[in-house]
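Given next, in structure tokens, is a single chain: the form predicted on its own.
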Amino acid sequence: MTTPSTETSRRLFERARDVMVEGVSSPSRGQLNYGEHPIFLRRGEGAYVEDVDGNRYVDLMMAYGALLLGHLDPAIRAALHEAADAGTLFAAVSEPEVDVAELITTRVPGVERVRFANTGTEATMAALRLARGLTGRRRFIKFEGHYHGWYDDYLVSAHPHPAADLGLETDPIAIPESSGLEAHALQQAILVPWNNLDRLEDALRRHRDEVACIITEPVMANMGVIPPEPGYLEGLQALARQYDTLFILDETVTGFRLSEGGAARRYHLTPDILTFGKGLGAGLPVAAIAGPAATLDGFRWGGVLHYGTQNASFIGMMVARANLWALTAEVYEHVDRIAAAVEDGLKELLRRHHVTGRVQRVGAMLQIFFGTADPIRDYRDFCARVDRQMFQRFAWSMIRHGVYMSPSASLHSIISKAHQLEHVEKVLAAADASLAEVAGS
């Protein structure tokens, strides 16, 4: 095939490196993943994005999963126009803010109160402060490989590392993910392997009077897609209750993506605190902390402080409301059907090309793992058995063949309402050609 020109992206990246750190605003968008230069996008519509050179791609990133309705969905466009005509931000409460809070309490099991923020990181920071305030304890249980934002206390063992550096499952080595971290921050997290209730109970037993909360992703989403073992999340919730610690479900990635009530509804969970981001704001910076009144009312004045000038911006709430109204049961049924078609097609292509790998999927989220045909069930599996370099070569090839996806094996692909069977055919045709390339390299 003729490789599409990305010369304009290259020139823009040269300009960007002169004025922006590494030429980007987040490392995952730069050379770390994209090699010589990233692709600069200028427009999205439906299931497609277009770059500055005019190349058109089927989009499997959907703004890191924020756009379950696809690009330029009519309901979202109408809400944006209506909000822009009225104002973007007021120093006041607005009616759409109340509407969105009511929608969340209606859809998510056990939620009675909501407090809005701007990003998933802000939401998880506030959730941890709330848990500490309510319990009077400072330490918390975090699982290996789970990412809860770039807050100091969470930046331990959150990205892939050589398997030999991880230590034993019974006593994981806590690996800091950044310079500039306070030593005490790394001492607050009690690190535990995921998908293992025995190890979790061991940690709770050893640290019974120290643990303010357990925080978990319901689906491990910063290591591709790793689903919970049957009964695992329910067991985790039961152990939190048994050992008198709070259960925080971080739905920054999964919220309003896996069902109308997120993973909490899909897995029949009633956490003490939930956090939402990405899919709530349909591309705008909207996040939320939610839960029963007994926990969320800890944010009352004189209790746990939570501020924010941009919290519940008028324009953000208008879009979030339109987004939740549009995310009906029919949308999730459609997304699941299309995602299953992509999953089945990729599995068949792996067999046809005699490539060792597997596809893992939960709802709209799916990922190919190269290097193993066995299930990837936790961080240690990912670090030890996944061929990340092969995945990067595959993703680069997919982009050249007209499918935009992350070249990081740690992230995952997303199916939206805008994707149809015609897009499945394009994705599988690109994957057929790309697998032929990487299998022969």
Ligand SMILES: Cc1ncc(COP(=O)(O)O)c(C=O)c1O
The other form holds:
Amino acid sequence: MTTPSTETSRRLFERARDVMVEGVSSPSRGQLNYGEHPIFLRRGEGAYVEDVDGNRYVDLMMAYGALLLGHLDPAIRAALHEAADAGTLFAAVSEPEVDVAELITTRVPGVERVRFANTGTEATMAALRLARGLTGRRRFIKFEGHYHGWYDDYLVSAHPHPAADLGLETDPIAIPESSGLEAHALQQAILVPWNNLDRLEDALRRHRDEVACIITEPVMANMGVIPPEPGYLEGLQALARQYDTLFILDETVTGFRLSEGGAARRYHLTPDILTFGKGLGAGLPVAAIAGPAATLDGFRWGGVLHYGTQNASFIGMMVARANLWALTAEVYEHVDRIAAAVEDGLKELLRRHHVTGRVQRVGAMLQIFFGTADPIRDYRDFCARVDRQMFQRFAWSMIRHGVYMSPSASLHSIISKAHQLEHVEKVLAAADASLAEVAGS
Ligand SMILES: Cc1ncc(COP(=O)(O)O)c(C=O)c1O
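Can you give me the structure for the form predicted together with this ligand, which would complement the form predicted on its own we have just seen?
After this comes the whole thing, all chains and molecules, with the earlier chain placed first.
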């Protein structure tokens, strides 16, 4: 195979580095993951993206999962055009936001009220303030390896670190993720290993009456893909109720992806607060905080403050509404079928190339873990056993073979409505060649 030229990307990156910090607007897009230079994209259509040199790739990243319908779905295009003719932002109330809120309340179990924001980070930040306001407590339980955005309080033990630094499971070491954090940020989070109800109950017992909330991702989506053990999330919810603390389900990744009602519906959960982002806005910055009236009404004026000029922008709500209308039960059946075909194909290829690895999948979300054949159940497993360098080499090779994906082992691949069996064939052909390269087989 001749390696496709990415010369225009290389030149653009030189320009970008002169005027933008490390040439990027978010570090995961730059040299941290892409080596010499990232690939500049100029167009997306259906299951494909095209770079500035004219190379086409099957897209397995789908804007980190924002695009459940794929690129430029006709329903989204129509909503964008309609909004463009009407106005983009009024910073006033509008009908589409009521429609979107109604769609969310009918689809997600237990949700009676919705507040819109722009990003997942804003939503989880507001959710924590709401939980603190409602309970009068300041501390909260966060799980090792869970990422909830870049708000100070959540920036502990969110990314993979060498296993030696993690401390004991009974008392994890809180690893700060950034310079510039307030000292209190490190002291408020009570860290607990995930997928372990005993450890969670220990923490709740030890910190009785101190804990405003437990926040969790329903599926660990920032350590590849790590599913909850059967009964784990239901058990977590029961413990939150038993110990009288609030349960926040961070559905920034899983919302409207794992079912029409997200992970809450898939796992039969009724959290006190839910947060949505990414997949809600189909590419526009739309996020939401949602839940029963008893909790969400804490945002009423004079209670817990939540503002935002850009909240529920007209264009964002038009697109979110079209997105939710288009996300029918058939879409979820389709992505599950396609994702299962990718999973089966990758497993077979790992066997054929004698590569020690494992594929984990929940619905449309899947990841290959190199270096282990045993299940990855939590952050500690990921840090200790996953060969992240091998994954990076594999992903770089996949990109050279026409499949766009994140080269970070902690960021998973995503199937959209636009992916069909013909794309599965292309992905598996690229994986065949890439495994041969990384395994030297
Ligand atoms: C689970 C989870 N919560 C929150 C966020 C933050 O969302 P955003 O990047 O829109 O601020 C992310 C982003 O990846 C996420 O994965």
